[in-house]
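Single chain ahead, by itself, as structure tokens, in the form predicted on its own.
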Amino acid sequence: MAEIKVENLKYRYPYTEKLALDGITCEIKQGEFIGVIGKNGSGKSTFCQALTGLVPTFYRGAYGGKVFIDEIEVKNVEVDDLCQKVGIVFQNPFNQVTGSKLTVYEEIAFGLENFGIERSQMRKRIDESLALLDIAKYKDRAPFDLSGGQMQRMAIASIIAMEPEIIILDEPTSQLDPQGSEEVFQAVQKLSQKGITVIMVEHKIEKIAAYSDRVMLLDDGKLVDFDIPQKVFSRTDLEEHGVVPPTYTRIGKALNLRVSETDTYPVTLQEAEQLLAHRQE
């Protein structure tokens, strides 16, 4: 039975006359990793806040549809208590930090502390959440002396460190560098592998492409596409929706490299290098 299920959602937000979401219908199953792509205002960012229960109930505004997590409808659970199934990486990690800590080790446990996780058990998941991000030698630093990027990786230790079995991440990246950027998709796969469900939205396509189980195309509130990566960047049409394909999409396209059976053309190096090759066959 899929984790996540999303029936005809439609919503739009006060004081404003166009649907933020406009009909969105689909399943996401226990342990997918699946990218969320768009132009700005596209309805990416308003639908993983749908999905923590912060649309309808924080920003308000006119709702339709229903939003299941585990057959859960969320608009019927409190935000606070959804928290412990879900959550959620924004986008500025000055929006994620409490303030009140001084240490990044302090400011990781303060949801656990919050939940009144057992004083070892904290340690555990603390320092197991900082080895994964790469942060262990900053965790006696205070939060507001990191970089962006460092920031932006405690964040996400933050909520790895609770262990929801939904992680959604609204541009986790965008204050990372290459190398940085590379360690957090590699980091959120290993959380997907683990049966952790993640939904992450990104611009950095080359990353989604390579990483993503499953890639939502949005645009103008409606859901485009939801489909393997290989099949929603074949897509002629997609420029018009306000993405540009892959760097070996694009190759392939123009070396005329494409899957006869499934019609779609490569989206990473490894797979343009195998249809290189059996066409040398």
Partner chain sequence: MKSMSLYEEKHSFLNKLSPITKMIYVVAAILIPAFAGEKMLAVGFMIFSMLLLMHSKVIRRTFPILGVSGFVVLTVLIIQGLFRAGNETVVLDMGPVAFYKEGLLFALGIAINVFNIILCFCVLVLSTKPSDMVEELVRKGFSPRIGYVFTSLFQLIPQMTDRMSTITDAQKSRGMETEGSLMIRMKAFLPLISPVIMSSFIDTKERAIALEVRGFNAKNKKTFLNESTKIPVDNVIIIILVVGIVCSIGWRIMTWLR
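Give me the form predicted together with its partner chain now, not the form predicted on its own.
Excluded here are partners and other molecules; the one chain stands alone.
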């Protein structure tokens, strides 16, 4: 059970004036799917790195407040003590390939070798993550010979093989074509169904609306809102924070379709359809 607790987190990169994270407080429970949104420079990536301890262990800079993963305070431990609990996947799949391994299978083994996982256990975990990300058929290919979507799934598999309880994905599909993005989204959904906590930064707002249990809206390093997607996307000031709500929410607004219990607009096609059907009765 990995619970994330963030208390008044403030952070400034070295040699900068502005706070990249400004007083963030929140809690995330095991198994939640959290979507993180906000305009460019709002602090999404910085927040992700603060959860893995890369901020402040790798980046240094001025740091205040506390981040706990379970009872461990992130800033007091080394990155490699934490990364078996909290995995992180980045934007560019190419830059996550180690470059020292000749096959996809060996590439996924990299982290496990470093942590001294015993060989039979290692093989079991690699096979599982290959299957989970649906890339078993490429296991003998050279890592650089994969397509973007396949390479990104390999990067995710490499993290999943370390069996983290939390996985953070920082715009994992932004460099992929629609086909590749879809492959990654489906893979991430499977991880979530397995009970892994997923924290995903993503600009494809429809996807965030469809998958997230809760949505975190950041602006200027501050946590503007952290609630169910319906609530966050129904905010009237959303566009002032640089976020365009999902199409169905905009349609809902235009047609004044509201979910009565929560007094929010729909965020997915399904919801919009239900409300429309309801209205016609």
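Residue numbers count along the first chain shown, from 1. We call the rigid core whatever largest set of C-alpha positions still superposes within 1.5 Å between the two forms. The shown structure was predicted, so the numbers you read here are calculated from the model rather than taken from an experiment.
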| task | Look at Glu73 and decide if its Cα position differs by 2 Å or more between the two forms after superposing on the rigid core. | result | no
